[in-house]
Every structure is written in structure tokens, then in C-alpha cells.
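For reference, the chain that follows is the form predicted alone, supplied as C-alpha cells.
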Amino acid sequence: MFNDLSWSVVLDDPGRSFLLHGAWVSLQLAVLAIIGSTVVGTLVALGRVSTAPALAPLRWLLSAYVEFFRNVPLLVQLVFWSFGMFSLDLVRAVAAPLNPVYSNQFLAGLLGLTIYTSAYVAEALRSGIQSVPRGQLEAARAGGLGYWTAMRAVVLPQAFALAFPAIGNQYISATKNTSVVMAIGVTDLVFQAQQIESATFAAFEAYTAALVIFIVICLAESALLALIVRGMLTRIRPGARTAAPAPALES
């Protein structure tokens, strides 16, 4: 059986091409869906311990936001922003000074994603932020800082660091759940697979090809969080390099 198997269609042109374009595609979405996922996670996160009573309300709409984009899933989401609100004239107006670069399906896959994982990042962090002394907060209240200032420069470090493994989890899921835009037309990897199964038949070397790519990434990126880890660790424990190995990162 296995001697029928031709590799030639994905280790040679115009195959290799497409599987390095969908890797491309991919590498930018889990990047880009990091990044905007620790900025909008950390922002939730930072909303829901705020003690202030005149945030309360915010605080409600925050907790609302994560329940609801955890328990919904990715697919109905994509499907959401691609058809739904990229159907709007007043979405595509503000979304068209990107399209010579990414197109409304590629902007709507990095929406649904980037939403979706802010939703996780942002428990993750809420619970580093209160696995965190309460005496340290106040101790920099103490010192002269204000509130957004000491969570900023003494809580924040510390609470990353503690639920980094947590984080980090979530940044390999994000890669994984890149291979869901290809349900909105979006030329990622497994979509690229499919276009050489339509073409050459070559099922199995056609989706191996983009197993073993998004193996090799995953890998790659879980040995990448893994250090940081461990060079968080060391910054807020000293000698936590030597002491204990760094939590484990799933893969």
C-alpha cells in the first residue's frame, strides 16, 4: 500500500508552495491571535480584581464577556464574524485600508481567534494576579504608587510568571486553532492541504505533509514557552532554575 504513495506532490512544486503558503498564513495568525489575545486578556483580567465599587458594572460586562466566549464554540464564532459582521458595509469600510495586505476572511479568523483566546488568557492571569500576596500590593500602596501603577510594575510581573504555563497552553491552542479558518476561506495550511488533495488525489501525503508542519511548530513554540518560563521563574524566584524544573507546557 505504501508503495503507491507519491511525496513528490507535496515535497516538490506546486505543492511545497502551497504547504509553505498555509504555514505562512498560519504563523501569522497564531502570532498576530497571541499578541492581541495578551493585550485584551490582560485588560479583562486587570477589570475583573479591580475592587473599586464604582466598577462593579464593569466588572459584570467582563465576567459576562469571558463565560460567553469560552462556552461558545470557535467554529460558530469564525462563522459569526466572518459572515455575520463582515457582512456590514460599516465592517468592510473600516476593514479595507487592511485588505491590500490581509483580506476580510483572514481579518475575521484573527477577530474570532483573538477573542476567543483573550477569553482563556484572561482567567488565566485573573488567577496568577490573585495567587499573588495581597501585602505586596499593598506594600507598594504604601510606598507612594497608586493602584494601576503598583498592579503594573509589582503585581503584573509576578502574576505572569505564575500563570505563564496557564498562558502558554493557551498560545499552543491558538496555533492548533488555526486550522478552523479554512471553514471561512481562509488559505491556511489546511486549506492549502486540501487544494493538493482536490488536485492530485494525494490525500494521505497531502494532510501527513500538514501534520508534521504543525507538529514541528507546536514543538517548536512549546521548548520556546518553556524557557521563558523558566527565565520568569528565575527573575521572581532565585535559584528556581536549579531548584525545579519549569511547569510543564502541553504540546
Second form
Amino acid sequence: MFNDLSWSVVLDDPGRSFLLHGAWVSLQLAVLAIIGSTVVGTLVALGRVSTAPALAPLRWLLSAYVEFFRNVPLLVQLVFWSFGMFSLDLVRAVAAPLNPVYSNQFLAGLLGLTIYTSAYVAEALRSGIQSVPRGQLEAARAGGLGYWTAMRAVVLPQAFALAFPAIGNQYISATKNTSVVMAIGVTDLVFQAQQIESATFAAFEAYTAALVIFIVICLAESALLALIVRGMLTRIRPGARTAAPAPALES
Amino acid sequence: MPIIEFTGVQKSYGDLEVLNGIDLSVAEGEVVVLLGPSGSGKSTLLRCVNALEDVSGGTIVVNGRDPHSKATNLNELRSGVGFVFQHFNLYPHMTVAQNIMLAPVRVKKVSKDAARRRAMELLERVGIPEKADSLPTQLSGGQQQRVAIARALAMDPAIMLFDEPTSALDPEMIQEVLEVMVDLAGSGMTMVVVTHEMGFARKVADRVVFMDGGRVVESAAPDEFFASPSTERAQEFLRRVSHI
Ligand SMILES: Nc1ncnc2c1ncn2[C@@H]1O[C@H](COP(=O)(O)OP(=O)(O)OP(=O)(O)O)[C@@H](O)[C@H]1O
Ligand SMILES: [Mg+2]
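If the structure you just shared is the form predicted alone, then what does the corresponding form predicted in complex with the partner chain look like?
Okay, now the whole complex, with that chain kicking things off.
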């Protein structure tokens, strides 16, 4: 029943290079969003767990950020960044130096995905920070370390280890969510599959190829994360070997 | 001049008055053991010395400086005050040596090599040099507490504060920690120790301070205090601990 399939449209050029190019775009988007959301998420989490009375407005703002971006669908956010923000001359001007490498659609997608994922990473890390026993910060402070030094050297490494299963799941979600950017015109993997389909009418082959590439990327990522988690957690909690991120297909 | 001086120190959590006007001074080189029933404010008093807690009233002077004044460089003041916690609070993601080196390297900007040498000296002093590259979770409770003492000593503090350093230990490990503390007291360190180890208090303390209800109720030489406590509360407390 499958002999009417022609896998050559995806296994041979030009289809193959279309797909590889799309996969490369998706992968860049995923990696950059993961790095970006780790940085932003960490800063947001640090802001949210701060206790200085003077930072109360900041804490309010950050909690509004987290609630807002977790409660608006990703697609709506991407459309907003792409067709809303990037319609402004100022934003286009700021992005212009990057355009030789990345299109405005790509940048809008990256921005949207990063800001969206950061909200989740921040929450995961915040609960990680709160699971680090209070005595850890106290011991560091009692030794004369300033608050930020103590956070960086003592609390954050433990918080990351504790939160990494949850953060890893967000990384995998971010990778899967890259597929949504096609809607704003990014030439990602799904977009390229669609190109192949419209040129060859081999819809099944084109989308199956996209599916397989996504599965390979996500499973590899998930295996890598599990390895990292094991390394981090066994240091602070001997015996904690089971708390790896859920496999990519379940999360 | 006393190295620690409390004058009318008050501390409350909401409506709960935990410290009710504490007057207390500790001389340089003195070993003071703080006794008192649970909830009497011993930990709170100790934690006010290096501003792990803030105070609601009164003043504290530590090494000539007020830990609760905005003008004080708190990190510098804390560097001069070692604190040993009941639950050790070692950093689980660092080796024993790294635990000891952290503050000297980050706060005093000591080179890693010099900090490591000092860490090894201190581990020698607390009797576990072979554990330098172990993780805290690989150590027994008594060994962990000795590392915590070494960590506090690494900043060359003028004062050491101990909050029930042996209360979380299995009985057979209490002695090894007390021995380190006895040795430290012998070296002339100023120490304030909250403990239920009456043997340590008798043998090592220059003075026993008995607290109850957030006040210093009695302050006397150990011989005097244990032979004939002058207040009813202290007598009752001693009766109770000696019955355990
Ligand atoms: N963060 C806090 N918030 C509210 N109440 C507190 C807090 N910390 C301590 N207390 C209360 O302050 C009182 C004194 O506590 P503290 O820990 O100083 O007593 P302690 O003498 O050290 O007792 P123990 O022997 O049980 O350690 C207790 O009633 C305690 O419940
Ligand atoms: Mg206590």
C-alpha cells in the first residue's frame, strides 16, 4: 500500500537541502531561545526572590511579567512581536544590523519564544531557589559574602541542580515550540516541509521527514539533559538519580 | 573594653517579644556559655551579634562596631565573627576544601593557593586532613561540624559563635567536636556557645549566662552557677537537664 510513496523527494536534493536548511533554522532558534531564556529567567527569578523593601515594585513587575506571558497563547505572542512590534520603524532600525544574518521574522520569533520560555524558566528556578535550605544563604552571609556573591556561589548552583529537571522540560518545550514560528513566516523546518509539499504534492513524505527530524532533535536533547541532571544532582543529593526530565514525547 | 556589648537589646517578631532588654558584655578571650530553656531567645541573641537577625531596639557593639548601623560594612564585620550552626550548613556542591576556601577567596581576595594551604592547616587542626577533597555528604555529622568550624576559622575571626553545635549529632560524635572547641578555647579565642553540654560549660566556660523569657536572668562563673544558682528559674532548669 506504500508503493505509491516517493521518498526521494525528501532524501534527495533539492528536497533534502530544503529540510536540512529548515532544521538548521529551527535548531538555531531553539538553542538561542534556550540560552536567552536561561539568562532572562535567572535574572527574573533573582529579582523575584529578592527581599529588599526597595525592590518591591520590581518584584511586582516581574510577577506581572511571569503571569502575563504564561497566560497568553504563544501564537498570539509571536504574532504580536512579528506583526506588531516589528511593524514599528524604531524596532526595525534596531534590528537592522542583524538582518544580514537573521531575518526580522526570525528575530521576532526568537524574541517571542525567549520571552515566553523565560517566564517558565524563571518560575522553575524560583522554586529551585526556594528549595535551597535557608541555612545555606545564612552560612555564606555569616562568612562575610555579600548577598549577590552568596547567591551566585552558594545558592544558585544548588537551585539550578534542583530545578534542572523542570528547566530541562522547558528547554524541550521551547524546542518543540519553535515549530509555531512558521506562522509568522520564519523559514523553519515545517515551512520547508510545506515548500516540498507544494512543489511535489508528496505531503506524507514531506511532513513525515519533518516529524522524524523533530523527534531526533528532541530525543537527543532530552538524553543530553538527563545526563546533565544526573551529574548535577548526585553532587548535592547522593542517590538522586531518578529525577531526570520527562522524555520529550511525554512533556 | 568588651569585644561584644549588648545594651538594652530588644527583638520582637510581631507581638512576640523574643529579646526583652538584653544587657551583656563579653571580654576579649572570654568563653561564655549561654544556657536557657527552649524559646528563651539564645539563638536569636547569637544571631543578632552578626546581624543574621535585626534588632528592634537597643544597641550592640561588636569589635567596636554596630552591626545594625547602616554605616557599618557588614561583610567586613561578619568576616571577623565565625558562626557555627546546629545543622552545619556546609555547601553540598563544594568539596570540604572548597567550603573552607570560599570566603577567604571571595571576601578577602586571598589567592587560591594560599587559601588551600590555610584550609589544609585548619583541617589538620580539626583532625580530618584526609577529607579535603571529599564532599560534605560523604562525611559523618561530627566530621561535617568540624569542617564547619574550620570554615569559620578560615577568616581568622576574633570571635566564634556556636549555636548548639552538637545538638544534631549522634552521641558518639559529640566528643570529637567538643574537643575541637576545647582546643579553640585554650588558644584564647573569644567564644559564645549555646549548648546543652553541661560538662563543656563546667570545664571550659569562664562564665555561664542563663536566659529565660528573653532576659539574662543570671550570669556567673560555672562553679558558682552549677553549685548554687541564685534564681528559682535557673534551679528549675538545672534540675530538669540533670534528670535527662
Ligand atoms: N523567624 C521567626 N519568626 C517568628 N518567631 C520566631 C522566629 N525565630 C524565632 N522565633 C521565636 O522566638 C523565640 C526565641 O527563639 P530562639 O530560637 O531564639 O530560642 P532558643 O532559646 O534558641 O530556643 P531553642 O533552645 O529551642 O533553640 C521562640 O519563641 C521562637 O518561636
Ligand atoms: Mg536555638
